[in-house]
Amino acid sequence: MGPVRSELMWQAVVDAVEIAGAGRLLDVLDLGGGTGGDAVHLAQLGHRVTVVDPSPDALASLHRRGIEAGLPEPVRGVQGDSGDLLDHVEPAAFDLVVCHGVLEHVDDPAQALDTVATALRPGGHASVMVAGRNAAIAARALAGDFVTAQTLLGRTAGTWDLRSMGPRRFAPAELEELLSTQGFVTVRTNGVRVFADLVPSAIVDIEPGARDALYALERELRSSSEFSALSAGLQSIARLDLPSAATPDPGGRSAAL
C-alpha cells in the first residue's frame, strides 16, 4: 500500500471514471499522463487509454510499465502538450479526458480547456484537478513565510504571474467559472489532499491505524466546501454540456432553443 497522498490522487481518478461511465469501459485521455501510473491501472481496468505527455523520458517509462503490468495491449503514448493536442488526437475522441496538474503550467488555461473540449465527445467528462491556493497561502503561512502568503493573498488566476511566482494556484470559484466559460457543467467536486501534505509523515508510518484513518477522514471531507477549499489540490468533474435539442415550433418546423 502506498502513501496516502498517492492513494488519494489515484482515487480521485477512479471517481471521475465512475461517473463519467457508469459501469462502462470508456476511452480515456490523461493529459499530462506523465509515466503512466494511472493511465496503466485504467488500462488493466479494460479502458481504452491514451496518454499525451511532453517528455519522452517519461513516456518510456510509460512504455516500460505497460509491459511490466502484461498488459495485452500497451498504453498509447503520444509526445506532446494541450497546445498541439489536436494535431495528435482526433477531436470527439474520448469520453473522458484526465486533465490533473496541468492548467498551473499553461500560459492560458481557457485555452488548453477549449482544447480539452474539443477531444470529447458531446456529454463526454473532464477531470481537472489544479492546485489549490487557499492551501498554498496556509503553507507559507505556517513556515513563517509571511511576506509570501501575503503575496499570494493578493493574486488571482487571472493575474499569476508563471515565470515570477511558479505554477499558477487557483481558488475553487475561478476553476468553477474557467470550466463553465468553455461549456463544461460541473458535476462533483472534491477536495483531495486536504490534510494529507500538511501531516508529517512519521506519525502515519508509525502511528497504529493512522494511515488508515487519515485516508478516511480525507474522503469523509473531500465535498465539504468549508474544507475543500484548504485543500492542496482542486478537483472539478464535469461534463461537457450538450448542445439544445431542436423542438418543434408552432408552425410545425423544428427550433433550436
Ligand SMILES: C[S@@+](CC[C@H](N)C(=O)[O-])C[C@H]1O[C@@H](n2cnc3c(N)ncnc32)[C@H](O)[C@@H]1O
Contents of the next structure:
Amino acid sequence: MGPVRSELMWQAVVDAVEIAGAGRLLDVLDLGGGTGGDAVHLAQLGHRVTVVDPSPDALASLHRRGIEAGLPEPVRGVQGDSGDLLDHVEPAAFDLVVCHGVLEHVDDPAQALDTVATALRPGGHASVMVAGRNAAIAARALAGDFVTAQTLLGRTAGTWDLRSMGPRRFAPAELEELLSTQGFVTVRTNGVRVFADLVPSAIVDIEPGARDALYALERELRSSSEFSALSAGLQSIARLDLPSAATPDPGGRSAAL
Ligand SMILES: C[S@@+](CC[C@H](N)C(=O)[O-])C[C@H]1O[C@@H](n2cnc3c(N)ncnc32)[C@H](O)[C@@H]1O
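The form predicted in complex with the named molecule is what I want next, because the block you gave corresponds to the form predicted alone; please supply it.
Complete assembly follows, chain above in first position.
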C-alpha cells in the first residue's frame, strides 16, 4: 500500500465506480484527469476511459503511464477543458464523469458542471471532488494567519476571487447546491482526508499499524456530515436526473432540468 493520502483519493474513485456501475464496465470521462493516475488504474480494471485536460505535459505523462502499466491500448487523452469539452466528446456518451480537483480552478463552476451533465447519459453519475473551505480556514488559523482565515470565512464559492485568493474552496452544502442546479441528485457527499493531511508523516510512517489505522478511521469518518465538513477534500457522487417520460429528449438534457 502507498501513502494514505493517495490510497484515500483512489478509493474515492472506486466508490464512484461502484455507485455508477454496480459491477458493470463503464464509459468514464476523467475531466481534468491530469497525468492519468486514476485513468490508468480504471483502464486496468477494464473501463473505457477518456481523459480531457488542458495540459499537454499532463497528457504526455498519461501516455507514458499507460505504456508503463502495459495497457493493451492507450487511454484516450484529449487536450481540452470544461469550456470546449463538447468539441472533443459526444454528448450523452459517458456513464461516469470524474471531475476531481478541477472546480477549484475554473472561472465558472456551474458552467463546468453543466458541461459534465451534457457529457453524461441520462441516469449517469458524476464524481466531483473539491477542496473543503472549513479545512482551509482551520489551516490558516493554525498557521497564525487569522486575517486570511476570517476572509475565507466570509466567502462562498460564488463570491470567491480566484486571482486574489487562489484556488476556490467549497462548503459541502454549496457543492450539493451547485450540483442540484445543474440537474443532479446527490447520492452522497463524503469527506476525503479529514485528518490525513494534518497528521505528521513521522507518526504515520513510523508507528506500527498507524497507517492502516488512519486509513480505517478515514474510511469510517468519510460519511459523517460533521467530519466531512472539516475535511480537506469533499467528494459528491451525484446522479443526473432521468428525463421525464412526458418530455423525451434522448440527445439533450434540457428536458431533464
Ligand atoms: C489538481 S489537478 C487534478 C488532477 C486529477 N484530476 C487528480 O485528481 O489527481 C487539476 C487538473 O485540472 C486541469 N484543469 C484546469 N482547468 C481545467 C478546466 N477548465 N477543465 C478541465 N481541466 C482543467 C489541470 O490541467 C490539472 O490537470
